[in-house]
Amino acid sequence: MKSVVRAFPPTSIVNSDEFRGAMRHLAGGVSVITGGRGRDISGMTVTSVTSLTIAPPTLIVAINRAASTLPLLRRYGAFGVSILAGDQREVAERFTGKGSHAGAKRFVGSSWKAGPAGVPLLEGALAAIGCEVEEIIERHSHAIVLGSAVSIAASEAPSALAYWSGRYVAVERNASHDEDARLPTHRALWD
């Protein structure tokens, strides 16, 4: 099958701030992407992880081309995806790149284990997935990374961390067994 790309002239140009504001309405699960091994490690917080295919198990993640993690994915050919639980907001904040936390310093304060190819995976995450880099596609300011899942560890944490409207939100399971009660609830995690 051959793909076709067509260039249509835009009818209007949307500025970046308007687009960012609109995308804040899209709630996203929060994950930490990690790369490297040993002391040569880094990671970043993202909401851009999604599954591409179930068979074979493949993930997609969008990473800013200027991020310190991307060269490690290229160098080692592997990365980790730690899907954060609702009580792991501090981990998410540490890996945003704000403040003085960079490289291996971002990992201090949490328990990590070495996954495939030595890539760090967060213990206690909702799911920790080790991936081999399949392909990196560069577009505009970001790289689209396709990863084949080679290991998975999952937990039964009672909540997931999401990012919505510029804030972290915990999405909690309702403990009741009623059909309607199985729908998730949420609680804001901001001050």
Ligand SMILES: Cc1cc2nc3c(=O)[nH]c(=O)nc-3n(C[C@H](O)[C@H](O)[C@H](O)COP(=O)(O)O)c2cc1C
The other form holds:
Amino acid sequence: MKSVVRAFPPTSIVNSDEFRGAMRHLAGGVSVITGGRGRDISGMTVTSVTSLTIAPPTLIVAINRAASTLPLLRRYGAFGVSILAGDQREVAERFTGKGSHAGAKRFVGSSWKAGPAGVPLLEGALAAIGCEVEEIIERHSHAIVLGSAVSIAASEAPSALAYWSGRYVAVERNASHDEDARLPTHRALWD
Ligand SMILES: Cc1cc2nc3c(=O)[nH]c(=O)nc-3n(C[C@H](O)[C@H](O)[C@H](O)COP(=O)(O)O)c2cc1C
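Switching forms now, from the form predicted on its own to the form predicted together with the named molecule, please provide the structure.
Next comes the full complex, this chain leading.
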């Protein structure tokens, strides 16, 4: 069933720069989305992953329609989500395309194993989730990808990698506190 609250595009929208500035305040967990198998692989850093439903286990991610990883998701019907640990900032940077690394070259320098349908999953990630593509919804510049989780591997890494206000931040557990007082602390990772 399709429910439309309001026809789009709206008659008046805010300025995109203002919107970008506001969204910089939203801290996001950093993940790498991977697609393909063998040498026909690529991946990209994202902050747009979130769970859609717990039952059935489903997540969504917003992917730019121009990103090189998207055709691989369409072709193979599967993708990997590696949720980065606090010490994996270099992986995050490599998968933004920084340094002109593309395709399989992005995977050099870190350890990967093949998940469901052969999608690469990062070793040492906080969690690595293999997904089957359930649906791809194109909207504006992006594709909203729904993924059904078909495999999960989790680690006990002590920190998560987040991106906030244009910077990578490691969010660490404070293991010396008891469960109720276990508030995360953060350490900025700028140079
Ligand atoms: C912290 C961070 C978060 C990002 N999140 C997203 C995202 O959620 N969706 C997206 O399409 N691109 C996102 N990007 C940009 C992609 O990483 C980048 O455009 C992509 O790797 C380029 O891939 P390509 O050269 O293979 O096309 C993000 C970049 C950074 C640095």
